[in-house]
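Starting off, we have a lone chain in the form predicted alone, written out as structure tokens.
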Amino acid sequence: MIKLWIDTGKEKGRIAPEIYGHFSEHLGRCIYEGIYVGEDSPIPNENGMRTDVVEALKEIKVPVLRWPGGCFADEYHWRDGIGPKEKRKKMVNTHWGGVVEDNSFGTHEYFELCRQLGCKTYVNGNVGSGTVQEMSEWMEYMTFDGVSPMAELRAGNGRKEPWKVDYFGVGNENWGCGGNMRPSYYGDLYRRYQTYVRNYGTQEPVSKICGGPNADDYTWTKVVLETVYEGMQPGAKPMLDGLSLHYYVFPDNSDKKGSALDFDEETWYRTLEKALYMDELITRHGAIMDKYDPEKKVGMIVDEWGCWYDVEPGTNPGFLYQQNTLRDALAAGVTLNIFNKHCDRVKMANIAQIVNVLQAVLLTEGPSMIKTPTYYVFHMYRHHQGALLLDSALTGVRKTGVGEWEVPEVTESVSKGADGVLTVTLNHLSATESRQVEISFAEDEKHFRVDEARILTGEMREHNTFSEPGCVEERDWNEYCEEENKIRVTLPPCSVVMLRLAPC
């Protein structure tokens, strides 16, 4: 039998509700059709924003939303998106998919989106192609509250009031798409343009992003770094606030990235343990960051994360739409399990994407929207945002997998509310086998009961589609019997549990 031990006494830190953060790129159907319909559209709508998207996201508390990339943040130029929309610049989204961007969902609209959906805000600005007065008058625009160009010219659009803007991300993957630069260079822009990012009198200070690494390039960490902080007087507030990191599940070894649908049990073990090697990118990053940051002052942001497969048969390549099973519930359980664990650095983190793209939580088609596998795991862990991590341990956990691919049966975090009730959530890995799990508190402590209990579960191919929407759904669960200061729980095979525990 697994044991899970969890101390209740023993608190290491806080879970940043920002963890449970999204991504909403101009991406294939993200955007337009997923989030955006325009004011016109027979599709309800408020101010143009779908309005079962945005009950559905409110439903799993969506506390931050990235916006305007990703890759088309280093080709987008902020003063396009602004103004009346017939009058707004057309151009091709040659990133993604060759497709005519119409611009008719810019700034004004994507506040409006984190009003109706009461997230924090964090955009993205262009370093690629863009220039330093580009930046700053942009964040003029949004933030300042006076007499100014910038804050004419939004007046002139309808808005009198500045916004809030949480976060900025000085570029994105300039390793790549968004330049193709060295560490180095990047580290000396990044100096420059955050200068720029100014404070216009906001309630709270815009938390500056820095662009970091891909996957396990701990070089691109090390000389970001050492060029940021060169210079810099002891005890002075350093010039980020953050540092982004990028990881993408690609289950396949060749240059297709394999299918969303079909998979076999060894694809199945190979994408969780691909999933679970998050704990390793964390970890090493991490330590590059201690060298510079020890009291972990600046946050790791893992801005985009989550499982990439090739496109769904029939549609645009360019538009990174695919299907979502309950192996990619299982995959966003451990990451995010993964993300409570390392709460004193992870700060933040955004799955890509949010509606219509990668491992999205919402699907749509016309009027029709779908919740996905991965939108109840969302949905089930809700409760850990702003929660206390506990300290808590598994023993007797065994490998499970096929060939070379192997990983532990169970993984979990634990975490204590303001109201003293425990969300445990925990994920079996096996695709054929069930496995009891018995959770005890130390000796000393007060009982608890099991005051909710929440699975998703199913066959590791099963999702939801437009003609059965209900396949895969979180539903309410009794596998559990309770003892004095122990529970046990019997895990079917490929589910994702969430137990909430009430003191006695």
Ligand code: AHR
Given for the second form:
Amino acid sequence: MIKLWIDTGKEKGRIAPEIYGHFSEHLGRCIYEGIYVGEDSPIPNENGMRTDVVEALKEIKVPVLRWPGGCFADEYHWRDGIGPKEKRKKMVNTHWGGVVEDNSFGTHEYFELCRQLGCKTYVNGNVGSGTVQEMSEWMEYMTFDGVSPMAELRAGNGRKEPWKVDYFGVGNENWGCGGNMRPSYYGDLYRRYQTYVRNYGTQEPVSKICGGPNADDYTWTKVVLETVYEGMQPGAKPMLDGLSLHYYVFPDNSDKKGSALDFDEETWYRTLEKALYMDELITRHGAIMDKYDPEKKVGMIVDEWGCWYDVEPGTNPGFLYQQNTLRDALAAGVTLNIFNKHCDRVKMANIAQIVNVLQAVLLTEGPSMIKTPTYYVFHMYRHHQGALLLDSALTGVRKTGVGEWEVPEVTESVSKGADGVLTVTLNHLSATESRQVEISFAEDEKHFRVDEARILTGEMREHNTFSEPGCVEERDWNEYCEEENKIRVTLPPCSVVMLRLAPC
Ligand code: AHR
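Next block, the form predicted together with the ligand, ref. the form predicted alone:
Time for the whole complex; same chain goes first.
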């Protein structure tokens, strides 16, 4: 039997709520249709934002939302998206499908969306094709509370009060779509651009995010950090608060990434093995960061992650619209458990992307909206946000898989909330077998009872559709028994389980 051992006395750090963050880009039907339908739409909305989408997102407690890209960010000129909508510039979204971008969703609309969601803001600036002045003036426009040309422009556009920018990304994927730069060149540009990302007023300073590596490009991390830290006086504040990391799971690695819905058992394990690779990436990039920042003050910001498949047949290839199955739920579950376990270094993560693009939590079609299996994982895991990671370990876990693709049967993470309630999240990766797990505690004198038990499970390809939106849903679960100070659970195949354990 597998044993999960929890030491409630050993707190290993706070899980930043922002680990459960999201990403929204001007790509396909993410912003337009997915989030923003405009004030005059027959689809119920508040100031243009779809009410159904905002309500669903509030239920998963979205802590932070990154915008406007992605690759789009390094082509975005923020002045195109302010002022009267009828006068806003119409342009071609060259990266994503060559469609017309009418800029009706811009800076003001983004902050309105974050207000409705009650989340932090993460604005990504343009280094690839933008100037230092443009970036600097955007910060002034958004955050300056006084007399200045940009504050006046903002007020003229109907917003007197400044907004709060919590995070600012200095470029995106500057090794690729953001300018095809070499790491030392980007490192120098980062030093220069970030200088003008000013902090205005008395608000908490903005956290500056430096553009980090693609997947296992350790050279990028090393050279960028070397460049950014060069000449820094001991004890001085570094020029960055976070370094980004992007990692997507491509189940196939070929030109075709594979179907989101039509896959076999081998591909199930291949996908999950690739999702688990996130652990090695964080460990190895983290080791390079440790050299410059041994106290771990600079966060690793995994601001793009998720599964990437071929687009759904018949949809625009540039829109990256894909379905979402139990496989995606398990990929999300294992990844979020990895982030929790690395909460000393990972301070934010943003799944790509929030609605209708890649591994989305919500899909829309006209006035209809469905929740994907990935949505329910974020819902079950929401209790980890801001909680304390506890020391925990699994024993007796075997490997399971097909051919060369092997994964551990079960992964887990455990946290303790301010109310003393523990949240245990377990992923059972076997596509076919059930498995028992016995949970026990290092401190015998402390007892816990199951307060709530929830599960998401089904056949590996199961998913929700607009005609059958409730095929895969999180539900109450009672496949456990409590004995003395032990809890025994029986995990069905392909399952994500969340237990809330209250002290008694
Ligand atoms: O999320 C889709 C794209 O993937 C983003 O625009 C880019 O940053 C990454 O390559």
